[in-house]
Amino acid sequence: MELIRKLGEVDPRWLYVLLVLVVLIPMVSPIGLPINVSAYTSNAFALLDSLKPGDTVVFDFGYYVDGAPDVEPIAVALFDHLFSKGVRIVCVSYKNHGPMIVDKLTEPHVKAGKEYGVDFVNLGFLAGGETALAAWAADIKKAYPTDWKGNNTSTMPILQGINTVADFDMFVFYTDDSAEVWVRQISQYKVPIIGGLITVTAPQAEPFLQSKQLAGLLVGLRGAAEYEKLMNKPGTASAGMDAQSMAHLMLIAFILFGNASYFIKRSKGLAGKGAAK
C-alpha cells in the first residue's frame, strides 16, 4: 500500500522523464505487440496483392509534412509491398509538399536498384487543386510534359501507353485532408482508387466505400502497422504502435495510482492536507 501511495505522488518531471523513455525504447527496438487487423485494411492489402508485377499504379500525395507522422507510414509500406512484386508506380502531388515526400520516400528504393523513369517516377506538384487533378488525369502527359527532374513525360518507358488515369491499374491517394476530391475527379474513369488517410478524416470516407466509389481505406499509423503485419514486415508503423501503446499505458498506470493514493490517504485521513499547508 505504501507503494503505491509513493507511486501516486511521483514528480510530474519524473513521468516526463519515464514517458520520453517509454516512446523511444519500442521506436528504437519494436516490442511487437499484438494487433488486430481491420477488414479495411486486410481488403485494401487484398486488392493490392493482387497486382501483378509490370502493372502501373499512381500514387498522389495529398498532405503536408504536419501530416506526415500518422498517413506517412501508410506509403512506406506501399512502397515496400508494390516495389517487392514489381509493380510501377507513378507519383503526383496535389500539395506542394508532396515532390520532396516522394524523393525521400523512394531515396531507399533507389539505393536497392529501382530505376528512376522504368520502375517508378516523380511528375511533381500540378498548382491548382482540385482542376489540376481533373486536368491531369484527363491527359497526364499535357499536364506533366516535363516531370519533377525536368525529364520528358513523352518518352518516359514507365509512361507509355498511358494518357489518362484509366490506363492505370489502380489510384492510391495519402491525405490529411477529405477523400471527397479524389472521388469526384477519379472515380469516373472506372480505376479502383485506394485512401490512405489520417485517423480523424477516415470516418468521413466510410459512405465512398458502401458506395463503391473508394475500393479500400487505409487509416493513419494503426492500417500501416496492420499492413506491415499483413506484409510480415514489421517497419516503422509497427514501431511506432508500440511506443504510442505503451504511453497509453504508463499514462492509465499512473492515473490508476495517483487515485489510488489518493484513497489510501483518505482512509488515513491524509487527504487535503497537504494543500491545506
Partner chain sequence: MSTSIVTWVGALVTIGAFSYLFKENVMYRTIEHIYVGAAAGYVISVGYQNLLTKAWRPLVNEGHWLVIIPVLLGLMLFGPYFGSKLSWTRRYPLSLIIGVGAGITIRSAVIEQLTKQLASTALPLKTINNVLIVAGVLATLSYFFFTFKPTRTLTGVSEVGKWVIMITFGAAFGNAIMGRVSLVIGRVSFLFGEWIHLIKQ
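Given the form predicted on its own above, I would also like to look at the protein as it appears in the form predicted in complex with the partner chain.
Here we give the lone chain, stripped of any partners or molecules.
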C-alpha cells in the first residue's frame, strides 16, 4: 500500500522519459501486431476506390504542421491511392500552412511524372476562415484568380468546366479542428464529403455520418494505418501502430495507478481533493 502511495508521487520527468522509451523501442524493433480495419475506413476506402480516371477531387488542407503527425499520413495515403487511379486533385488550404504542406506532399509525385496544372494544382491559402471557404465554394475562379504560384486559374486545364464546388466528384478535407466548418459550408452542394480528421475531434463528427452529411471518415494515425493496409502498401502510419499500442498500455497503467494511489490517500484522509463532493 505504501508503495502504491509513493508511486503516486513520482517526479513527472521520469514519466516523460518512460513515454519516449515506450514509443521508441517498438519503433526500433517492431513487434508487427496485426491491425483490424474498421468499418469507417473500409467504407471511405470503397468510396474513394470507386472514383474513375479523369475524375476531379478537392483536397482541402485545414491543419497546421503541429497536428501533422496525426492527420498527414491520411493525406499521404490518399495522394498515393488517387494518383495511382489517375484521379485529378485540386488542393486548397483552409489554414495558412496548407500551401507549403501541399508542395511537400506532391513533390514525390511530380518526380514520378505527375504534371502540375493537369494532374493536380496547389491553389493556396485564402485568409478569412469560414467566409473564405464559402466564397470559393460558390465561385472558385473568382476567389482564386491565380494559384499559389501565380498562374492564371481560368486557363488551367484541370479547372476546365469547374465553377462551383458542386462540379467536383468528391470533396476531401484534412483537419486538426472539427468537421463542422466543412459540413456547414460544403454539405449544401451535394458533393460527397470525406473527412480526414485528427483523432481528437472524431467523436464529434459521428452525428454527421449518421445523417449522411458526411459520406465517410478517416481518423488519425490509426485510420491511415488501416488505409495503408487496404492499399497493401504499409507506410509511416503502420510503422507507428506498435508504438501506439505500447503508449496506450502505459497511459492506462498510469491512470489505474494514479487512481489507486488517490483512493488510498483519500481513505487515509490525506487527499485535499474530492472532499468537495
